[in-house]
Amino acid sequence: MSAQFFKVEPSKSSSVDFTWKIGGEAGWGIKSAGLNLSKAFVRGGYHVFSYDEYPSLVRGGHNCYQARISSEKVRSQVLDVDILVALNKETFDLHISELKPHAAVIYDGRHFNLVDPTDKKLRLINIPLREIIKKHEAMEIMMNNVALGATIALVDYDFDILAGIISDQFANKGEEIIKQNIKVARAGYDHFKKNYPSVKLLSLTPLPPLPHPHQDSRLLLTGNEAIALGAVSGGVKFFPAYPMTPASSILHSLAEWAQELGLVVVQTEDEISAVNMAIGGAYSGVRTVTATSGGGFCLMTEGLGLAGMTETPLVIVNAQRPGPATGVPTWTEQGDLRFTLHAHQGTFPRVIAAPGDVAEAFEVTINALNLAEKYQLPVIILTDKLLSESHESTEVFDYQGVKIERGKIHKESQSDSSKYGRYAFTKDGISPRAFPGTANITVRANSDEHDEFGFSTEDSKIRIAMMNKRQMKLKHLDKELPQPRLYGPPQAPLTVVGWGTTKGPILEAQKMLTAAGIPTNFLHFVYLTPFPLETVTKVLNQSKKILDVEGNFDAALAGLIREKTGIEIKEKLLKYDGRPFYPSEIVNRVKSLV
């Protein structure tokens, strides 16, 4: 696998926290450049959170990538930018309002002119990106590496670390490609040093990297990569899926690792095939995951009900994007909570989990696989574009500590095989599961209501008994699921409530509010159903004032809380423009309330 490991020691530099942003057209390697810079700083011992924006276009349109670099743990992007690399004039015009006073702007003055129209005293740094590319007979796309070299010089960082990252990136392209990319990056570095000797935004001292692998290493991952790693660690062997942004890179990662790890990865013709293949794989005894976005999950709902009725383990990742219909395909939102709570007609137990960061994405995926098999039901993992595609530095995952729990597996030696009932009534509602092919065992899976042996029935007493049996699982499941976590002092004057990826911005806002002398606490939901009634009621009944923060129009979590507890949250901060929350937005709202 291609996971990147980096040294984890605190930076020797004084406290550092700055944001770098690059923008230009699709096809100019914007994301690649941003990822390389992020890796360079993580490799030097810094923490990084990176976020990118792009339209649903193959070429053209405005793309940007933003990396926040800090000597302390960072959990989200911020609004203010310290360094902007503007590969075209549009980038400067679109992002000038985000620039801090005295921010640096790297641009190609021979391609377009820039004038500072503000009173921010911006530092305009003219680097002849295209001329340097032409001089070294390189491809135009390599101008992003020229800009990276200039950035490294601007913050007085170690160029050799960037060169090492470039070498890793192009390791499969040949020595000449590696040399050319490093050469143009070095030219950008040298041009800045020669022409702007008195300009220095920061002076960053990197730490020497440790050999790979190392127990104190750090990962730089997206949420999708963390889910893929969690799936592999959790024993997945089959992954059928149809690509749909922003879930697609789960498919890409698992396909890349398939041969090495012995996985079967199938790109299906559509999401209906994907979910039915996933059900078939799980029915046969193979640990299986599928992934999609909201539109694809619509197509999967009939299969979801089939898994519910047949009590087949099913794990679906729904990487939400703004809807309805095609919506805004490459942006972020938390709009599918109610949909996933009620998808498919009728009633059957399910679990819905929404990890808030890459570490939780890894852990939740493993837990989802265990829960699906132990309780023989569907588990839906809700993410969104912010988690799916943003890069976050995180401590290396505990692969050795992963525990695989398959639940009740029937073995032919346990009883008279002729009496085996796939849906046998038990005290906890969970029947022993046998797989097709088990000697002398007949396994029936029936989408009709059925008796304990799997035969169709319309008998009213059996119908009631089977419904009660399936729902009985929730009583036991509720005791096992992790409860919502409260961050901050229990008696704070204001409680912020959020779920999934609101976690990072809210925790960052909490730090800013604490520094301003305003204590808060934060109740974060990862597992949303079965609903954690006792914990939520206890915490919110003690709260003096509550603010609900969600990335949707209808405050789905606040509505769910009112439905389950009777507690109405009147103060809400909702966002549904496709952009994630910024900590400053939350800070401003909290200040207006306290």
Second form
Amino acid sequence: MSAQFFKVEPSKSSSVDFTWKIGGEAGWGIKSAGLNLSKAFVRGGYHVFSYDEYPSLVRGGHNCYQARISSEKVRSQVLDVDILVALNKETFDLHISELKPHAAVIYDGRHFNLVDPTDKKLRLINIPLREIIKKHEAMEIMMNNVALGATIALVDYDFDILAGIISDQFANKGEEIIKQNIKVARAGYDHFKKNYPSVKLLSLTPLPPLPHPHQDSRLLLTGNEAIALGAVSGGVKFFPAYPMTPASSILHSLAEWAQELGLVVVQTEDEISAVNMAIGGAYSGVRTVTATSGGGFCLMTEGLGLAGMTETPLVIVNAQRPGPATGVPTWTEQGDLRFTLHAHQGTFPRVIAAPGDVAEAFEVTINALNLAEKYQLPVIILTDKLLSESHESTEVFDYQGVKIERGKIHKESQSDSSKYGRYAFTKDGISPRAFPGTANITVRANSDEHDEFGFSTEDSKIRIAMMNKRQMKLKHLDKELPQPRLYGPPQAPLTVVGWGTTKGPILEAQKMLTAAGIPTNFLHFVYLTPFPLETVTKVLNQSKKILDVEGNFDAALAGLIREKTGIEIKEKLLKYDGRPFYPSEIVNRVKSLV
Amino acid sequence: MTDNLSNHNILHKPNWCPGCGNFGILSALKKAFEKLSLPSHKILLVEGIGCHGHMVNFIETNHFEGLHGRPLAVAQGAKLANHDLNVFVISGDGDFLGEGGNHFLHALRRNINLTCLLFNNQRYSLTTGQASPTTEKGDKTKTSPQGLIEEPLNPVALAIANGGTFAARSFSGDILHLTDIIIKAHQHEGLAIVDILQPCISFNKLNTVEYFRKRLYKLEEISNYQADNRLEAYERALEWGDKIPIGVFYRKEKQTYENALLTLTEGPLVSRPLGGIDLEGVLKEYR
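Hand over the structure of the form predicted in complex with its partner chain; the form predicted on its own is what we had up.
Shown next: the complete complex, the earlier chain at its head.
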């Protein structure tokens, strides 16, 4: 084999940007292998965005995990693959079209034969994964580590970093297990070096340490993990939830931390119980969150209005997946915007926020907790499988600098005996909260329409006054709601509009378009209701051409924009096949428009 | 008592039908609070929806009147957030066993320290008299004009069979007995279920005051009935016919959910500071 050096992504000469993908059967530890490789590069100072695909079953079926590794910030998965680890033949067959010219394929030639049926001049790298496992009397699942070792050799990276990751992963399992895992990884590394001495895709060295305060390296985490971290940083102590993909890992993280961080985490019998328990906890004065996906949110809708009527702070995470019904459970979609905007009967104020990346997921969670308490209403955090479960490298959160704002609280010292009214009329519609147990007063929360003291009423005047009081809160909230952000030059010939997790692919596409001499700007919505009327009207009225990009069938945001501003967006790029947007798809569409 | 609200009385006059069993339950509840020396601000009543739910207006304590079927869920959340509160679930047969049946089963598994008062009039009365989960088989109602086909649920037997640690029954027409049962239920450490038989004078012509007076007998008056034998208790709970037992059927000491949580040994969650959490340990996993 002759030496062939080439740049994987010939952008800047110094920059590195490549995608590694591993595939095999569910149950083979695909995800954990992918995570280990991703971490190894984050520890070495690289940026990583990792995305995985898996079917809704535990064993068998095709799983894959792809990590995009770069010396610059990366925000999205891309279609093209530079290195494919095919643990079975199916992986090769399924992903062959994604392989770049000269891409490397690591496979076990004693398990299945490979010939390159393409004209891409693929580098087929035969590593006897299973034989190495056998030789070291290791478990079959460890063949991932052999492949990781071979990958590290292929890109000429520092093996010790990988060894360190493996040591940490098995820290609780004892020295023997650690040694064995490292040994098989090393065997993969050595096998490659010995048998493919002339093949080298890249030569990667760990990047210089990050400047203070990030010298402890970046974090690699999912949107769900960022939300869980945001929740505990924001003072959440109580988390009742029912498991549902792709929200479950919030429950897993918080359950894991419960003892260390002093939380009560309850796995409830259903989502109805989860939302009502959360409301009970919040009424008692504790910050609470619950999390689910669309199907569970259906059950929570009754609780949403209960929080609205009783003016109880409530934060619900709805991690979307393609519906309706069971839908496509382990894939992604932005199909619930209209549903969350209107869920429950009647009218009451609510906030909906859709973070676009891991860092925003952390910030939005904290802000959601503050808004819910200050304005005493439900806040829905809308994410989707792409953000919930994809790993993104990010700077360490400033969790100690988190500002906690609880809003108006009736203090015991002010207690003017029994005259406390939970729903007292005030100028801004916000009545001071008191918590049950406060001396000399009682707190009467009521799901029936009620008077200032919480007594049930059907009086026409009070009904009108209470409706107005609740809705009035939005006017004040509106003033502090973060506005949609415009990325790119305001005078660009085309404006892309999107919300939530399309942020990553759109920003990546914008970068690619800029490099191709096509400037665009991008209006990104995080907060969707109350609707940021002024900002949107101003930006879109100046736009020369608008493209709406959404991961749903019905262009919900475009509809909302038309409803609120009268502006009709004719060009739409919609996707509802369960797959996230790839930057190239957006680039192609924009190119066809300008 | 240093509480200036402690007589539990308020100005709103109950609007239940004259002769409704709820008046007896309200009296017993107030008496129980007095005997237990519970100040108003330390009591939380969590109501569901039904005639019982109007209790929110008629007694001076903390209240959360939530949605139909959900008081048990709200109450568990409120209690876990502040386990110093004395939390009572005020629910009905439709609320607790129909709409909220699932919560009942799983609350039994958890055993959180709550007192559940099940206002059982064997009807959906607020909605003008449909059959409920405890309506007797064959009974004619608006929704069972030919006679009800389904068998009634038995909340006492359900509780005993599914790990309940306190199961009792009383009668709205016997305020002294009911007061005593409420006190015992409250004193029990764990989830206490009290099935309160209650005539509905408007919509239930079968289970009247006379019907119950003829049939009820007290377990306390049975010599050697100790309420500590699950099988014996279950057998008694199934008794429904010419003789209907009231009293404490079963009582068992068992660790509560709150006591099993190490987190709560340091005091109620609500008293913890919100900020200043140290995440360094947790963040290791993400580096």
